[in-house]
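First, one chain by itself: the form predicted on its own, in structure tokens.
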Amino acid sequence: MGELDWTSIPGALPFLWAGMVTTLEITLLAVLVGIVWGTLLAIMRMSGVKLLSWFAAGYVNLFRSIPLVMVLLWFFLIVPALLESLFNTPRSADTRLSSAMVAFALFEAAYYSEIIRAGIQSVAKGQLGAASALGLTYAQAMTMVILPQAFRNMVPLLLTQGIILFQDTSLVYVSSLADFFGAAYKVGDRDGRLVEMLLFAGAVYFLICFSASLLVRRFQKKVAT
């Protein structure tokens, strides 16, 4: 094996840095649609009407027993193509970005929607009957009562998913879409420098999941004091 080469890593910046968007773009989409929809079926599956609670419990169980990468791949190779079949519609000519927010957004609100309901349980049971006695109804009372305790009491746990989720979308390499970890692969791959590019990749992935590791941390030494 010979020396590394590190030299071509400052001609690729600017296509590893559009790879990093597409990271980002992916990350932030999926971490508001997760939220914002585990948060409703943490909801639908914790009320007492047994089809939305079926209905939840369903969704939660079968993305979390199913491999992201499968996901990713049932987004971009059958869902288009299911779609067009339905519906008629000719599909657009590149549908890896939106699949792979799609499928992200979607797999990851299982998770949330664990996270957040362990969070209401949380809130002491009193606090939903104070409430309901001041007049509130069930959705007042979770919007305006119940939710902003149990989302301070998990933003941490919320964070670190969020983490978990930067590193998980290095897989969207299964539709040879160019995120951060597909830029500095074919970089690598073109350029016959694979191992250097996989290995600052991997120092890049490190650094910005580390730090934000101890931003959680150092939040949640706030939240508990």
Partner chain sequence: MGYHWNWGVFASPVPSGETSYLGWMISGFETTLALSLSAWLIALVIGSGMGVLRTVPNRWLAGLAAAYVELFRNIPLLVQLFIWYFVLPELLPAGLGDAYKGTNPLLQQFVAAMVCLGLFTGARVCEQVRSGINSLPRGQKYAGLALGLTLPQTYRYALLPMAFRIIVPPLTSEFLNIFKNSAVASTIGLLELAAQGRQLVDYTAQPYESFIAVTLTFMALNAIVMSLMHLLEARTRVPGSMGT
Contents of the next structure:
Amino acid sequence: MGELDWTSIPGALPFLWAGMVTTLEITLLAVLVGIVWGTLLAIMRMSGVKLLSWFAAGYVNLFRSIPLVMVLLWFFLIVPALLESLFNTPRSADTRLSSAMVAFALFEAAYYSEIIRAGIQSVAKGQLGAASALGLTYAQAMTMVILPQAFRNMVPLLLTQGIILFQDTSLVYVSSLADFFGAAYKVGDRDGRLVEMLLFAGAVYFLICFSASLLVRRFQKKVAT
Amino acid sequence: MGYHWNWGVFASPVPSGETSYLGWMISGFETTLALSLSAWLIALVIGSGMGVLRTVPNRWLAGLAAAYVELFRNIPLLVQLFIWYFVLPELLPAGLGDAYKGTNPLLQQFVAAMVCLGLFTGARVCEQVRSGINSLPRGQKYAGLALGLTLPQTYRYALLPMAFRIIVPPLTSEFLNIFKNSAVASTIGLLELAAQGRQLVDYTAQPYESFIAVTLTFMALNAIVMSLMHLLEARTRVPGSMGT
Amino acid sequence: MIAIKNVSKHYGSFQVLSECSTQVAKGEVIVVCGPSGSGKSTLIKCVNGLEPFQSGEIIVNGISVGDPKTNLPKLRAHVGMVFQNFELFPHMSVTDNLALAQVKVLGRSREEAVQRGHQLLERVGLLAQAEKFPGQLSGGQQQRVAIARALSMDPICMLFDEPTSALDPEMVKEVLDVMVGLAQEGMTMMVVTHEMGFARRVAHRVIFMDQGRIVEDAPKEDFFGAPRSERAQLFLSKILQH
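Got the form predicted on its own; could you also share the form predicted in complex with the partner chain?
Below: every chain and molecule of the assembly, starting with the one above.
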């Protein structure tokens, strides 16, 4: 093969940046919704109500046992069809971004809920008894005593899961949505410079994720001491 | 919604007529199995070796293993796969690269996916092995050395047998992940289970049957692997340890 | 048998051992005591090279431990060591714990190793437990197995690193009895311990360490009669108050 030729990158930067914005949008939304929905799932799972805990356990196990690629394909296939029949949205409407966001949020919630459940359980062991001895109700103990401590301990794990999610968003490639990776692939394909663009994309992901995980580790040390 | 369910679709022949759609699904399942198991072998070997290196008293070796982990953990699996598949053959010396590109494309897809998944998962296995070794009391290493065992012998007979027992549960989830992650190989055209499911959608207009079948197969695979690993965990449990 | 000359060791700026010198003759039993953090465990781990040291020299049976050319595994094979937390290998039966190094290091056949192991188990009174796993034994039993494991290598001397401090009080005696027996047979021993009764019974010399230094190194009678340093006196009176 010939020499590597990086000249197609500068011109493509605005397009790549737009892709990165899409990537970040999906990541942020999925992290936020995933944590909220994951917390609810964790609480349902630990609640004494059988129906709720079965539902939460089934939900988590379902999403954790199928590949993310399959989940994305389901959503690209079903969500548009559902929207079409429910709201009569025109078929031509581009629902790929919203499908991706919904898919990632629901998928990540399953993983977040397991992190959160473990975090709550590790705090709840001793503290629940102490809180109820003080006369707090279960709900009060949860919201005032246990969740604040549990979340403080969990922050590093939640952030690390966020970094994994950021990497996983590249899988929206299966719907040919132009996230950062999709944009890089498209430019490379168009200019016949796929090799350079793939290496460039890999380097960018590495720099972002590596720095982020260094920050998380530093934060973790700070919390631990 | 007026969808016409037809589970009989799997029995009908594919356009070329040489097999049924069920045949496609089965061949996809076989590819998923072959890919996941061969990649798991690579992951176990590389991950264990690197995991041991991370704990040895040699800065260069430990640093090499740490660099491996950081590199493979901080680049998305999909990007790694594309680099193995599209980029690496181009970076090989011309003669070798051309020879490789002349081989069966199906083989190239499989090899790229296998190496990619193996090294990607190996980085995670490495971290588990490292934490398993580090969770053992420091005295265990001393005890092996004090008996006159060499450092490699101490690892082989004293440290690793316990470390691996400790990390069976996290290794189980990495093993499960490799089956799930193998679906990413569909993006380079490897006809594993998810790709066959997608192909069925294109050919039959029965998307739900196909996707439900693929999803259920993955769930079944998950359940089988999990119970096998529970069995392994019970078989290797040390008498007198917690839980017996 | 063991000569320790001006050994110093530091982690960064923290001095763990400074200028330690002493020697152990063949057949001698030396007790090393001192407050926690005094460096006594570190010193004994330097003797078989488990802990490296920066300056000074340790000679065991004519071989320099600190010399990078020394074959440490070979040296350690002849120096038995017993640890505070037993450190039996939990995934192996008692028999296999005893046989492992005999087979892998000394090159004995498995039958030979098992036979030798069982002899020693009988000696520490645990032959009946030979097929059990460490986790199924009490602490005192585990420590006796650990002593048998060290003896199975036919060591020329034995190092004990606080062998009874992790034990419940009622189990201390069974371990000390085995050690007293060894001492009476003329085994060369270096023992880090707070068991002053043991020191009185079988020790030839007592070494008292504090802040990384050997403060006192005296025959047993002198040490218990009138320790010269104030710190050793204070230490002894605290120990006796228990």
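A quick note: this is a predicted structure, and the numbers were derived from the prediction, not measured. Between two forms, the rigid core is the largest collection of C-alphas that superpose within 1.5 Å. Positions refer to the first chain, counted from 1.
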*Quick one: core overlaid, is Ala131 moving 2 Å or more at the Cα between the two forms?*
yes
